[in-house]
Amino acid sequence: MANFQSILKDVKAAIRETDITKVRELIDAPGQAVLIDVREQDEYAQGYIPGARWIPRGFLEQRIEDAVPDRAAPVIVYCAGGTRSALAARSLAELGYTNVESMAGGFTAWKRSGLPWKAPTILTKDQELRYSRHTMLPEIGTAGQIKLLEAKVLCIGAGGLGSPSSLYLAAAGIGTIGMIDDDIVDASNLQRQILHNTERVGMAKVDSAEKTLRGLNPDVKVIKHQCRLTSENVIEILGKYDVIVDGADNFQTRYLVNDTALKLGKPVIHASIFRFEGQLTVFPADGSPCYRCLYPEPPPPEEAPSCQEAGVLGVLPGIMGVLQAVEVVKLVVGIGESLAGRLLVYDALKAKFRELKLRRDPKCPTCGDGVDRSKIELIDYVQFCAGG
């Protein structure tokens, strides 16, 4: 009668094993293989190999297709000592994965050899409950939620767009949210800026935003920047964050954010609103296309009045701001298809969305052919955006 050891011997004879030396080489050359950690949560909490994707053994067959859709891709699985990873390798082969190896010795051998490892961020019991509707989605899972908790997102403006985007980002568990705004809460803001309330009229918007966001989710760290973005401070401020949410209400800030994001290699989730219409797109970290590809020059002031001058439907920024938050979550977790290269236009009166193709301008002064983005000059566009 067969016992476990004889079965394991047969399994190891049928699969391929690799050693920690080869895995170390793969870590030093990212993209060569997908490394899968199949240990349980209590083991994973003690440390993991940098770059590994965590899929507990009990969920491997269920989640592997989302993590590795290409069945011909090189995959290396590891556990604590090499037993469960061998069984996992056989299971993946049965699912049609043709290039799978098990790491002999597992994480125990890795640590004993003094190779680099990291201590992961682990969800607390309260966080498991709070984010349970996220973690049950295989596209997000616990690993995706941890990415959200470790992310740093800057919201430019604590107004109409910054209110809904920051609220939903806080609810989603974005660990650090920066809020930049030099204004105070006015009664006329309350028709659309849902971060604030009547009792806070006269309070700095960044202080009001912090109260609301922290009240919604104490996991969130709110960093307040009570100032305007200028060429003097923009590098220091934007450089601290992973993703920029552009809710600015003026062209000079949008151009400055665009140029700085290109220089730093930061993605920008851009939205704008006017009366009954909203626009949304993503300017990717590689900057193609960028804001200047969409608007090479600002329109004359008389053709682009502010909300204060032209009015805006109060619920419109809620729609566009929430869509901004969706794009941030997708970008941070690494799922779905972003709006990069596409402009989404929403007409509230007709209840219609239209999608326009955005094309990179090879002559764009900030992302065009031959442009060295590291040398982009940052200037304040007040005069330029005021029509000369």
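Nothing here was measured: the structure is a model prediction, and the numbers come from that model. Definition used throughout: the rigid core is the maximal C-alpha set that superposes within 1.5 Å between two forms. Numbering follows the first chain given and starts at 1. First, how it differs from the form predicted together with its partner chain.
- Look at the two-part rigid motion between these two forms: P138 goes along with K330.
- Smaller rigid part rotated by 18 degrees relative to the larger one between these two forms (C-alpha superpositions, whole degrees).
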Contents of the next structure:
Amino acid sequence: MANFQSILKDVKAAIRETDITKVRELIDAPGQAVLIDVREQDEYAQGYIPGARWIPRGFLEQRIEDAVPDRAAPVIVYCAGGTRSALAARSLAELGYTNVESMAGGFTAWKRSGLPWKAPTILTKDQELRYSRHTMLPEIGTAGQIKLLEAKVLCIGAGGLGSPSSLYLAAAGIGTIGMIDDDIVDASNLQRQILHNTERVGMAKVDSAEKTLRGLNPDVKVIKHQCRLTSENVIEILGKYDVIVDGADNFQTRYLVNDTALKLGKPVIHASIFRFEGQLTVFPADGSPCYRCLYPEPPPPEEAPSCQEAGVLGVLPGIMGVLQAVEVVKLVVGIGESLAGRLLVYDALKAKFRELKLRRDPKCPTCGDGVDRSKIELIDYVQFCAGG
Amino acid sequence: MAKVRIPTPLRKFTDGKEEVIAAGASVRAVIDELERMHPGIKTKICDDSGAVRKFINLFANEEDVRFLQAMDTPLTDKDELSIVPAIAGG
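Other form of same protein, the form predicted together with its partner chain, not the form predicted on its own:
Let's see the whole complex now, leading with the same chain.
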């Protein structure tokens, strides 16, 4: 009867092995081969070879097709000492992978030789459970979830749009959420601003937001900015974040956010609402159209009544804010097709979404031809917009 | 002639209607006809010189007319003209 040693001998004879020196050369030239770490989580957590993808041996057959769709692609597998990776190489060959090598000596030999390795950010047991419905999506996976946990997102406004967007971002595990709002909770907010509740009338909105978001997900660090954005503080505040979610309730803030985000090269997820109608788009600050390409100037105040003056369907910001959160998650994880260059217009009464094309305006003062975005001057638009 | 989509803030001119059929073979003609049918609406869309206001966009189907032929953009019976104003609520 065969024993393990004899099986391993047969397996090693049937597969190809490579050594740590060759793999070392490969990690300096990324894209040449896919390096896969097949060890268990506790081993991986102690350190891995930079550039390696982690697929534990037990999940290898199930996950390899998503990780490496091309069966002719060069693949190198490694474990701690070279035994499990040899078995893994055979399994991959059985699945039709034709160019697989097992790294002899494994991670132990790698580390002992003083070659570079990294300690991974990994999910805790609690996080694995909390985010399991994300991580089981091949498009997100553990790597995508870690990107979410490492992301810093600023929600401008803790109101109608900021409530649903920040709630879903917190639930999704966005690690740092900034909330900027200088207002306090008013009973008339509660028809739509679901971050807050009846007991918190009179409380600062950023304090109420922190309670709600931390209660939903203790992984989230909430940074409170209890102030209004001005040309004085906007660079410092926006500069701390990767993505800006614009849920402001006035034109001056929206123009200031646009100009600053272009200056800093930060993407803005834009939504705005009026009565029964919502607009949504993404301004990525990458040469796609910006807010000023869409609306070169704000309307005069008499043409632009606020929600306070004109009313708004309470559920409407829910829809639009949640769509903003979807765009944030896509952007952070790096999946799907962005809304950049497209304006989504939602008419709640008609239950209709329309999509309109946005074009970059070559004459745009902030992103047009020949504009040096680093030199954009930030001004307070109070006069320009004459109140919101 | 075109089907004109009226945004919420301008529906006070169209008796609350969100869709109006207006005759005309260009954006300009359709807007003029819209004004004849619903007096007062044009000044909300165009400035004194007749150009589209900078906080309003007109889309012929899904294209912004600013990047077509502006007010001279031709329209047919099959076309839809959307009036999309800047809104700031949040």
